[in-house]
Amino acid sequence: MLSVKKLTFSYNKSPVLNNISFQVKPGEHLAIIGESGSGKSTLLKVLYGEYDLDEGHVFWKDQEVLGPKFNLVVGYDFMKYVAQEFDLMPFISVEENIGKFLSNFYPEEKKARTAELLEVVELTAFAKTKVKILSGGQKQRVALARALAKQPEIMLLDEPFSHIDNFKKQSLRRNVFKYLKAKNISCVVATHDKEDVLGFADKMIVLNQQQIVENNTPEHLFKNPKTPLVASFFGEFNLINNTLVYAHQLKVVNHSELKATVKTSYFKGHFYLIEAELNGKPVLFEYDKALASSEVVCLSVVK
């Protein structure tokens, strides 16, 4: 397993991150959430070797991970890491990137393996096509297909489908991690995206202030938010009498203390987020249908 101990970390002594621990077992998956700057990027950088650590230690099963203090090449063949820019080979094929590194002692072994990468990242038909003419999210495709082409024992994910638009990401979302999962592939994934978590992740880290402030599963902190940042990954919220409800949470009824005003109404697809204003606060709910502006409601919470 990944075994992460006491972990601190700083760039010219200010700290990124600090007396972080957590584990991660061989086929699970770990979500990494928190704001910009909270240092999910540089974790995962750490955990791959990229950095050395100024206190603490990085174990994968009885391997000590270590930086470039100890190693000549950054990196270890049981671990892939796929960031945000994509270091690929622009003037060869999306095929011959994915099996660059498969032995051509196996001609046979190689194909199968790099044709089944391409269909799980949807670019089969683009197998044929020079990398530096694909989209950024094509690129991104890529490279996650070549860091799985070698089978790794765990992948580090940093915003994995962030550079993907909307008509391939919940297909290839459920591909990749499925194909994880089918495999036996440990994964940390660093995301600011509930959909790479919900559904997919067995856990999830919250970073803030340097420090891990959560460590459960996602369906716990989904259900039982203790602060504004769990609750705001989750969805839109409210903070009702000292009490974090998600705008879900809010019905509207017939009688009810909590009467609220409304100001605008926004079109969600299978229901409309109301913006409303609340004893002098701004309130939002759910409801099946657009509310006129200045229109009084009463709302009921339904957890």
The other form holds:
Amino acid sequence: MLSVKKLTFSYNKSPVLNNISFQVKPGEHLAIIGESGSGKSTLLKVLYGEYDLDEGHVFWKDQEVLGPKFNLVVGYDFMKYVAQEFDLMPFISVEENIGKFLSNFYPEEKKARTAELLEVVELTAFAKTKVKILSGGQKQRVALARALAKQPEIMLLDEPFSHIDNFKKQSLRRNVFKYLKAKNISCVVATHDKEDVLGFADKMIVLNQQQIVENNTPEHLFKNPKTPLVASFFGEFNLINNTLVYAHQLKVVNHSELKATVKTSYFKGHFYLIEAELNGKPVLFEYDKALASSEVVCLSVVK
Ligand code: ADP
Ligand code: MG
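Given the form predicted alone above, what does the protein look like in the form predicted in complex with ligand ADP?
Time for the whole complex; same chain goes first.
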């Protein structure tokens, strides 16, 4: 398994990660979440051995992952990393990029493997297309497939679906995570998108101010958010009597002490998000219809 022990890292004295420890078991999926600039990408790069640590250790099984000072060629066969900025070979085709690191010694297997991965990332129709003319999202899918080509034991993915449009994103995400689970490949995903976490990640780490502030299952953290940071990751929320309450946990009832004056209704698909005022402070709740501005409604917390 991946063992991260008391890892501390800074870029030229400005600290980014401080005393980080966690583990990822074979086949387990871990999400790393945090605000922009919280160090998610840095953590993945450090796990990959791109930088030397100030302190601490990273192990995959018995092998220590070493930085450039001790390991001249960055990276190991058991681990693949898909960066936020992916570097592909622009002048060769999608299938050539995916198969680039596969041996030509077994042409039939290479062909089958490439075809399988093209299906996972839904690019079969683009097999012969030069990467140069692909969109950002399509390039991201090629980078994912290429990283999977040699069947790593662990994948490090940095915002892996961020460039992919909503039409493709949902099914692609399911394909990729299902594939990783089926092959028992461990996975560490840096993301700020709850859709990359819910339903897929076994565990979730929250980074804030250089440290891990939470390490638990997504379900536990969703149901028991202790800080606005965690709650805001999952959705709109309110602080009512010092308790974090998601917008969907505030219901309109016939009578209650909580009387809110409606300001704005936002159409959200299967519900409306209502912005209102409660005791002089803004409050957000969900309702199945739009409400008229200045209408007064009674609210109740239903958890
Ligand atoms: P995230 O991926 O969570 O947005 P990053 O890991 O990219 O965060 O960045 C964490 C912090 O490290 C930020 O303050 C960022 O400005 C800084 N940083 C990132 N890369 C470098 C670098 N190559 N040199 C110096 N500082 C960097
Ligand atoms: Mg990043």
